[in-house]
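Below sits a lone chain in structure tokens, taken as the form predicted alone.
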Amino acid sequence: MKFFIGNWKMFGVPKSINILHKINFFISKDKNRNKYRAIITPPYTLIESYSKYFRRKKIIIGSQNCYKKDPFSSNTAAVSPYMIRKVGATYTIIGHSDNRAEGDSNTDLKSKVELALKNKLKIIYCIGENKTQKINKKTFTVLKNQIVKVLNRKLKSNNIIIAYEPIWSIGTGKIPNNKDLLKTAIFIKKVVKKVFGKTLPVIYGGSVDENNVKMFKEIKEIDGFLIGGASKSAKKFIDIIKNYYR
């Protein structure tokens, strides 16, 4: 099973559901539809209405983050895993570089992962190195720490996807070459296997578009994509899926 996950970030109003209508219509007719899962993570404001509409359709709705406490607290503007699940989200992204940069520590992320799983949310757990770490050849050290300091064998591993998002690639148009990405994907699966005793799906995120997705098809260790800007366009998101299976 492959995953095509759209991260809308700070984008979308109620009428943006038209983007999902087009994607859903395409998937319902696509001969490859049983080979992949399409997940969209809109802002918190849209989760309830979108998840209700797409409950029995081809798109799964998730959240872009969740808070580290549950179910309720006095933290202004915080949204707990319990609250997210209650409005219909099935997945949640945890550990995105945006949130790490805003202060999410490994301790925070560990709490988020545990509470999300407790509330039967499936997790897209993001890891990735920045430009300086890459230049200094610290990529593998950084990725290993981000995995082992947050994830552990007691967790329900069947509900976790690892998303490798090199920070230097996000929104820049720069992507790793095939050789480097293959090595990194193999390394991640090796570390994950040591933690859980088995491998988990590893997806790639960072400047994925309808043109470069064909290149990623050659890397069998990549189980899908976390798609940013291109997921805000029905045509681009659909073209990514089309071109991957072409």
Contents of the next structure:
Amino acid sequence: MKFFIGNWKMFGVPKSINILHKINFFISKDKNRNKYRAIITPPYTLIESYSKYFRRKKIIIGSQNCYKKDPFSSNTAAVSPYMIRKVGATYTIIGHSDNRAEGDSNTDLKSKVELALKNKLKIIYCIGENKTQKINKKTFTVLKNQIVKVLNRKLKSNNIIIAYEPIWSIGTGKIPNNKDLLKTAIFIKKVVKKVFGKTLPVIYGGSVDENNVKMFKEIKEIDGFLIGGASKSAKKFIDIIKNYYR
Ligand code: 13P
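What about the form predicted together with ligand 13P, after the form predicted alone?
Zooming out: every chain and molecule, the one shown earlier first.
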């Protein structure tokens, strides 16, 4: 099973649902539709209405983050895993580099992961090195720490996807070369196997678009994509799926 996950970040108003109507229509007619799952993470404000609308359709709705406490607490503007689950989300992203940069520590992420799983949310756990770490050949050390400091064997591993998003690649148009990405995906799977005793899906994120997606096809270790910018356009998101299976 492959995953095409669109992370809208700070984008979207109620009528942006039209983008999802088009994507849903495409998937419902796509002969490859049983080979993949399409997930969209709109901002919190749209989760409830979109989840209701797409409940029995071809798009699964998730959230982009969740708070580290549950179910209710006195933290202004925070939204808990419990609250997210109750409005219909199936997935949540945890550990996106945007949120790590805004202060999410490993301890915070650990409690987010535990609480999200407790609320039956499936997790898209993001990891990735920055440019300096890459230049200093620290990528594997960074990735390993991001995995082992937050995930552990007691967690329900069936509900976890790992998203490898090198920070230097997000929104820059730069993507890793195939050889590096293959090595990194194999490394991540090895670490994950040590933690859980089995491998988990590993997806790639960072400047994925309808043109470069073909190059990732050759890397069988990559189980899908976390797509930012290109997921805000129905045409681009659909073309990514089309070109991947072409
Ligand atoms: P871009 O696809 O815009 O580079 O964003 C990737 C990302 O951060 C998805 O979570």
